[in-house]
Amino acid sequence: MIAYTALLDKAIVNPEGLSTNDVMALLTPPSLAATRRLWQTAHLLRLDATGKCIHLRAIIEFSNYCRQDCLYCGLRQGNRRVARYRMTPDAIVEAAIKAHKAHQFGTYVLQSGEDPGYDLEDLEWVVQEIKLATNAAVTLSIGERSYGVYQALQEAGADRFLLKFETSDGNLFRKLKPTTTLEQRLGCLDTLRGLGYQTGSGIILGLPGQDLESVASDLLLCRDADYEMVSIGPFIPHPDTPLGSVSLASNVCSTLTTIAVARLLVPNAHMPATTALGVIGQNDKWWKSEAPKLQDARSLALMAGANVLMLDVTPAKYRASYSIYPGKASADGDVICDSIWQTKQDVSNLSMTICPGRGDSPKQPWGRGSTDVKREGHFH
């Protein structure tokens, strides 16, 4: 336990100065006090950070087509048993416009699979009316893209991207992603980065034939990435993918224990409380004994590091073909009023409150109406 404590305290005053084996040692705490030590460090890192409120973001899954062929999830083109929809342009807006009128959400997330079939044109005018009818910011999480769509999303007002790329290791990514390269995945976020993208990324934890070092490899990259957003998120299989017989890998406390370390890793990100990790956490009795006043495990995470809840307002007829892991599309419930009251409810169980405003990323002030500001650091 000293050593471990020796490693939190190098970890909080020089992260850069960590080691691939440093990482490796801060994700297997030696002991359940050691992972509560863990925790709450990433907790009062992210309270400096990123205030004590939590980033409510909603989120819209506008389309479920995609090119992309993984072996893990449910949209993957040779999936034949997927019910596939397109939403209109004129219809996500609108679903936007409802969510806002249950609550000024400071951020619309508007997620697809890698989907072909729209026009740019179409594209760029969701992304202006959504931010002419609510004054929030705009993030795009629609896979990979070429420089001049990417540019022109950006110049329509488009403020934020996420592009996970899974996992930085390259014969697994390779294994796992076969109709693309991670060469080709790290090259887009360097455009977004380019191009002043708040840009986000992260991996999925568990993925089959992924180890320790291999994960730690990859927080390594989110470090020296520096990303505004990173996310953690475990692997669920689906039954209807090449890998949908494998044994669930993650657990509630592994996941929030890498969220922690990311957290010492890249202090001043965004990081979310994945939906997975709800859906994980609906089966996980160990998490449930151990803070049984919390209705989902998400909530624990904001204890461990993470500032963010994505609220699922997709239009409830869509929600269940979004099915990019089972379990998904009742996590957040049916009713966007319903949900909002709900993790009003959580937030507040955890002496928390919701943040106001866009939840622009604190590393430096960013363009087009941000009016977030840097807390003042009071981590000792």
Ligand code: 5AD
Given for the second form:
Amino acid sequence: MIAYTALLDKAIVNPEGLSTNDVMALLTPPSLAATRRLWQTAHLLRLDATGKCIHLRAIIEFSNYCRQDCLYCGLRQGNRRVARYRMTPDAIVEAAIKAHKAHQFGTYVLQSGEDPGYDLEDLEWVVQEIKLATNAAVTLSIGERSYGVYQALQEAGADRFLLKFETSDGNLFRKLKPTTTLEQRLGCLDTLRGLGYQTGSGIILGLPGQDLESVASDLLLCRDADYEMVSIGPFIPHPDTPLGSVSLASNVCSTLTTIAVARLLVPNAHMPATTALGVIGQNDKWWKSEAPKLQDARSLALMAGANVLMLDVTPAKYRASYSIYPGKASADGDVICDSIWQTKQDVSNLSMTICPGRGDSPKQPWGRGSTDVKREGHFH
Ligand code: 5AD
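Other form of same protein, the form predicted in complex with 5'-deoxyadenosine (5AD), not the form predicted on its own:
Below, the chain from earlier opens the complete complex, with every other chain and molecule after it.
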């Protein structure tokens, strides 16, 4: 415990000085007391860097077509069992406006599979209309695109972009994402940052073949890239994928621990309490003993370094079909109002509040990747 506490102190003072071995040690606290100490340290760092309040993002999952064939994902092109849908541009804007009437979200996240089926002008129009109607920030999560597409959508008003690299282990990446490459994906992230998007990335935790060293390297990549947003979600096997019979390798505790270590390494990042964490928390009840009053494992992540909640405002009829992993779709009914109410309850149970406003990155200016900084350096 003493050695672990010393390592935590080192992480706070000098995260840049941490080696892969240090990060591996941070990821494996020697006792429950050390684990709690880690979570609490991450929580304090998060309060310091991003404040006490929680950012709510509304997410519209507007198409589940995907040209990629990632072995873990239920939306993979090869999955013939999923009912594909593609919302019209009008319907996407309408969904955002409807959500805005229920709660004035500061950010709308537009996510889809990697769907080549939209005209660029239509996507530009959607971004412009949502910005006009809500005055909120718009985040895109639509996969790997060309420089021209990223640029056009930014000119249309898109503020942020989410593109998880999923794993930084080249071999694992090649096996799990056969239709793209790690170089291509990291190249897209560089492009996005160069354009000045607030850029988010991150990983899936517990992928088959992923070991502790690989996770440590992933987190160090996030540190070195200094992403504005870092997302860590547990892998949940999907029955209609080649990894359907793999057993669950992460649990609530290991996910919280990884989120907390990520907070130590990228203190200024916005970090979501991921939906996938909420899903595994429904069966893995261990965390309830840590926080008996909370309804949702995601809330515990808000005490361990995370500071963002994503709320699904996709029209109810599409929800079941956006089956990235099982258990994701919530019940129907007035889903938007119900989940906003429940989220507010949990956030107030934690004595936290929901932030008004867009919730931009606390880093200023954002999106200036290390390459840019180096380039500017030549002029001084
Ligand atoms: N389990 C957990 N997360 C998954 N994702 C895709 N498939 C799974 C799965 N089976 C995540 C990826 C992607 C995000 C939208 O969903 O990280 O970036």
